[in-house]
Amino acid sequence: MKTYDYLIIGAGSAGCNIAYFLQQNGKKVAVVDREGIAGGASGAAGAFLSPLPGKKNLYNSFVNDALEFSINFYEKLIPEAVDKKGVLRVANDNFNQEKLQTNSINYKYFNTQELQKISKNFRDIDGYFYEDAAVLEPLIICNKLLQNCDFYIKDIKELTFENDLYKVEDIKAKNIILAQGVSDSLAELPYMKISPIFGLRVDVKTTTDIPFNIHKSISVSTNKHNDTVSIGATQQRHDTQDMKCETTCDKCAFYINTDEEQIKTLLSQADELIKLEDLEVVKTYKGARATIKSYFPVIGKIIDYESSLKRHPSISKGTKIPEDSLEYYPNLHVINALGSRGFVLGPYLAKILSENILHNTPIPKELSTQKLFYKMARAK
């Protein structure tokens, strides 16, 4: 039986990423998931890198930081793996042509016939484009993010802790780190509302010379170096459905025989902004991003809800707990809620939670569970 410093459940974004940090520290560490190395929504990810423009604020500039660490990084870390060549955002019902304008991101305006001197193909739009935006990879990202560590394919369903060593099958761990995105938590997290929104991704190939990513309501890439391009786009919330996610969305009955219509109306969404000509569907893939109302991700120490609340109940009429007076899962850490951002997110998250970890620096308040913790413990 292999005894290991950190064990992280999930092998996605969130989960392969704190990995490649942790190992880099030195540590021994291993990741579990029930279906492989991004086999689910971060394989199905189109893993676009874009800027979200708009007037400065405390998620934009949280975004954006996140954004200029993990191009860097990804272009250190597999750089073959990583097209960037930015991206062309089109007004639509969210970012309108005042909220483009008025963004603290440096931009270049495109009108239409300007894009049309660039590529014939392009339909009549125009746009705002940003140099800093690259599309990736998944799956060779997370492949190269976990060379160095112990991988298992394994469904865990529960977590036993003995003479201060979690036991999972047949690994011992000193510490767990949960990275599950939508499945269901392996520790109590009532005040962590996990939703899931559902994905979809075409890759296609075409002649068609596509000069950089495209995003209005989907995302277009560029042609990529393994001559195929991405079209993604967030499809569905299930906010108010009660469901649970058990597998893949490829296998989940909810999208069973769905494809056809779902591919049609995408790849009509993308002939909107250019013309791909010789168009071949390569493969399609879908995936259950895993978000909470605030958008922001959640990392850090998982708080015990009912105890600390045992301990301390006047935190429920809003009395502040210093954060180590809170009761605490023992060497038990989660990081998720990344959304639709998995892979900008994936680094800068890792890097800030694996220094919490190893070096005790503080967690961003807006990224903390104590930040939910004391929301659901004072609105009840």
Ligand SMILES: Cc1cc2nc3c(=O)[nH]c(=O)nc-3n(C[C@H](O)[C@H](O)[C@H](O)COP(=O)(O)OP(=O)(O)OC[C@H]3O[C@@H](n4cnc5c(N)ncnc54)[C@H](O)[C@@H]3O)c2cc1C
Contents of the next structure:
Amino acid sequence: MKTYDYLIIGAGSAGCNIAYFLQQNGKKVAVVDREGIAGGASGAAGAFLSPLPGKKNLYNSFVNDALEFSINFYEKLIPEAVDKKGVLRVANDNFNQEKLQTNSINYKYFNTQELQKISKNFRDIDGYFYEDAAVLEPLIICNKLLQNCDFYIKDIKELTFENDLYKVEDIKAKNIILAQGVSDSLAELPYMKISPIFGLRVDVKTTTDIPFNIHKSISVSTNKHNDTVSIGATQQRHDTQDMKCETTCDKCAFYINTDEEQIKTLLSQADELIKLEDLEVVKTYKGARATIKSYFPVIGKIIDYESSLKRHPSISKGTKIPEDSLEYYPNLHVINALGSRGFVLGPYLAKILSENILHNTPIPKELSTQKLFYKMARAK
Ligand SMILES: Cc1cc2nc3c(=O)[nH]c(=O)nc-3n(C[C@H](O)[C@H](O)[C@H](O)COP(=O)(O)OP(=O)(O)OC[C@H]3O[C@@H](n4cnc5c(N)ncnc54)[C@H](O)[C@@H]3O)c2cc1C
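The form predicted in complex with the named molecule is what I want next, because the block you gave corresponds to the form predicted alone; please supply it.
Complete assembly follows, chain above in first position.
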């Protein structure tokens, strides 16, 4: 039986990145996933890395810092899986002209004539071009991140902790990190309510030269290294109890038989942006993004909600108890709720979490498990 310093459950962007950062710091790391590497949302992702425009606030500053860090990180890690040609953002209801102009990120405005000089295939659109944007090959990235870690295909049903070690089937580990995406958490985390948002990506072949990524309500990538173009992604939320996603979305009743129509919609939305000639659908991917209400992802030690409240009942009346006086599950961390930006946030969050685990560097409040814990405890 092998013993690891860290066992990561979930081999998506979250799990692969935290595995990489810990392994690079000399830790012995294993990763398990029931679906293989990037078999969940991460394999389905269009994996666009784009800035979040708009007036500066806590959330878009966080996303844009993460973007800068992550593009540099991926380019150093595996340049051949990164296409960095920028993104053209076309205004829509969520991001109107004003929002696209009012920000601290450099951009260049292109009117229709200017765009059609770049490619005659551009439709009658105009937009804002941001240089620091890219698109990735998610499967190649995740595999590369795990190249020095052990990986096992396993469906983990429960965690047992005895004599300072977790035992997960035939693996022992001193520490566990849950990176489970939309799947039911292996630890009680009542304060982190994950809602799945489903989406679809279609990879196509086309003879059209697409100079950069284009984003309106959907995204169309530039021609990627592997000669395909990714088009994604629809957003469908279903978080009512009876539709709750228990496994990956391929097996989710909600999702079955919706493909044909969605592929058609995606392709026609793409066609409103740029004419794609000799179009051939190569492959479609489905996945469910893990989101929570606050939009911020969540990283850190897992607090035992019931025991913490039992020990400090006054928390529910607003008393602030020092974080290290709360009750935590032993050697158990989480990295989740990466939402629609799992590849933008993955490396940045993994860096913050690994520095917290290894050097006790504080985790920003807005990303912490404590923030959600206190919120729920007080609401009750
Ligand atoms: C269609 C679509 C398009 C997207 N486009 C983009 C994009 O352009 N840019 C971007 O940055 N992000 C994008 N995203 C979001 C991004 O994919 C997610 O934020 C990211 O993949 C989440 O990574 P994760 O590791 O948290 O989850 P996942 O990739 O879902 O990984 C979780 C893994 O945990 C495994 N698991 C869970 N429980 C267990 C268990 N008990 N035992 C074993 N294995 C377990 C699952 O099998 C799964 O593989 C998109 C998502 C979708 C669905």
